[in-house]
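Only one chain is shown below, in structure tokens, and it's the form predicted on its own.
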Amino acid sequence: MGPLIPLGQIATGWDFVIALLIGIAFGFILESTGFSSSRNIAGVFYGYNFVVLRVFFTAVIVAMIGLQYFDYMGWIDLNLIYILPTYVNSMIIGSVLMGLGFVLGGFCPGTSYTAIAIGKLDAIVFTAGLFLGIFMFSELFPLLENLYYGESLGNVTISEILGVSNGLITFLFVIVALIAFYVTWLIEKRVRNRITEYKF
């Protein structure tokens, strides 16, 4: 039964090794799916490429269904899975800032490292800005602490907030994902047709 490290199935000394291996695999997958290209990432906001949305939606759905199945089979204890605390104010502000970074730079923190690994100069500049932002936030944190921790909901899940089962949330996410895949396909098709007409 999992999770393996909290339950002692794997010694705690291996956690960083496993994290490193997962990180390498994650970077390889990002590069393989074209996430090292700022054009592919920014394409979501311009309507000509929704690969980012599809890949992340697929990852979320696979993880949700997998966890539900593992829990049903008794292979994992969901009560031992770490849930990131929810701070409404800082998460909303952070989402807006990260979205702006996506549009302006064409990268998120993870994809910028992937692009650096293959030698992209724009990713180096983006990542330098990332570290500058981290430094500025760290220095200003005493002034922002109340805002950062404001509207704390604790370690909650969507199903707990809405008062429904995890299975229902997973089912709804699958439906939303399928609709999103179809709608984005229509948008891509329309935008690319316009680009083709404009070129000719």
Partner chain sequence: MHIHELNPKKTIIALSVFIVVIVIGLSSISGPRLEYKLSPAETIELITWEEGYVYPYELEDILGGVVDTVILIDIRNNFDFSRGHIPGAENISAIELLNEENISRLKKLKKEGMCVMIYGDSQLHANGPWMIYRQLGFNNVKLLLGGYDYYAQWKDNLADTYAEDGYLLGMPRHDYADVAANAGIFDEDDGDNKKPLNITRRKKTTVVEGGC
Second form
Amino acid sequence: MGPLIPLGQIATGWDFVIALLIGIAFGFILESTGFSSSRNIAGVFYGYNFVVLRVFFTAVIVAMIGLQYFDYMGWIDLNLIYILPTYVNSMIIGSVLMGLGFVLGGFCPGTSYTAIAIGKLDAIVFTAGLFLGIFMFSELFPLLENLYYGESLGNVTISEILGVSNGLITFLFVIVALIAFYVTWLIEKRVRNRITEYKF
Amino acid sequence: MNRNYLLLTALLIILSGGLLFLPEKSDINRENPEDLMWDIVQPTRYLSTDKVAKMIIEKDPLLLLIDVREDYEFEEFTLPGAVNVPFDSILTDYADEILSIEDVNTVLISNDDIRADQAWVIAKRLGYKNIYVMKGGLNCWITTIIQPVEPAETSPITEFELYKFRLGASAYFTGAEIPEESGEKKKLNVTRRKKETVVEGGC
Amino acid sequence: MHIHELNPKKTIIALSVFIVVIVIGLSSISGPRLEYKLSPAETIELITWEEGYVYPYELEDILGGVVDTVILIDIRNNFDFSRGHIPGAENISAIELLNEENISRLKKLKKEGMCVMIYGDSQLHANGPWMIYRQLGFNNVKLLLGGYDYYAQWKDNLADTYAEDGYLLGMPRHDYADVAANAGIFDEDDGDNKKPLNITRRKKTTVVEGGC
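Condition change, the form predicted on its own to the form predicted in complex with its partner chain:
So here's everything in the complex, that chain up top.
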């Protein structure tokens, strides 16, 4: 049955329409989970609010489990899903930079737009910086190209590298996520006891 | 701790644990029976011996001949450029390497066409593409290409053109003299071009 | 902490939607309609099984009513069928063989212990459908060697085909290397080049085994 577009169930011309709808839904979820608040985002780093971690981890494990059941039920063919190529160097550097940007700016790229939508001034400044960064990166790309494409592993998945089944990886990942939920809950409780005056 | 969280935690553990017990999808059914049947009824999966002869003579770079007979038969006689993949060894890595060469037209040959056809069905089920069967096999090859029979006087002109082509092909494959007037070989070029319209009779 | 996270009502709603989707999915699993019962390796072995074939001389028993557990299916197209067919055969052209009704009928016949013999113009013509049926696990389906063309040629004296080998395929009928080397002489004497065929024939006395 799926994936719908590669299998021609939906004509390719519709993909932008679908992207728009998914984008609206994503923005709505981001806003309704409170992600347009910089305090929620930055709270992860200071240890008083782990809602970001919980929401994203939950989304990831639900999607992981759901996709594999759907694959088994024949609703979607995971072999046809596009897998992004893995570049080890740029992945590590990129995630460190992104984390720094998170804690400095209090937004991630997606939440900055939802924050603009509810009229936050700092989000506008953040987005301006975001575009400046994109522009600088594009201009400097020839210099960074080797780094960017370095250590390419190709379109691999964890299960292919380790040679174990997807189900096992998912199971372990779910356990890790649940432990993380519990640990962050404990941390949150301790930290919050110290800053009782904090209110949302 | 909130009771909801315990509930959700238990649910996730159960669901992800269930993933461990999902059976692996088997990949031996790469082509499902309905599609296979559809492919089987297509007459285009057969190539006549004339067509194969023409491809060999023209040194068609996309032609890959696979001889599915036993190796001792292969050593005794085969078509120019053929590789040997005995029928029994069609599931070996060696056969896989040859059958999965992309963008070539693989033609299976055997003594008659039946063994090649059986190999074709299995190879198709395994998902290999662009495979054909030489209709009539080597027995037909001998009676049509190597020892062509002159058509009866009353046969249509196309029969004679085909015969001419076969004589030329016979000379090509055996290196023999042509018993008719010399210059036949030069004429062959002309007849070969026309070949597309010639009725591909025979086996 | 957000009040959403602790709202038991919302959790229950989300949870039940989630479970309903999974349950619907699991209950809607319908495996492929047709599944291969034989692995490719088993299929290769199948080719050599004697019991998968019907020899032309065995047709005599079938047509004469000695063996009445065999149903004949003609897989040629309607036109060819109307021009002539083996008496008692029914016409199901190849592409319809995997239809729902034909499959369920075959299953029924298999349960009843009936054999199905399929034939086409030649053995080659019916080989593909026969192999598919066999791979699908219908081991009551047999293939007529020689096909209709051979039958039409011998229909008046089928028993005589016991001593004949025109329907047997798969062995060289020429000494290829020899023929190819001496092909310069167009002497038309194929007869001399004919290799004695090494045929293992079933004993005539065995009536078609009905136990399928």
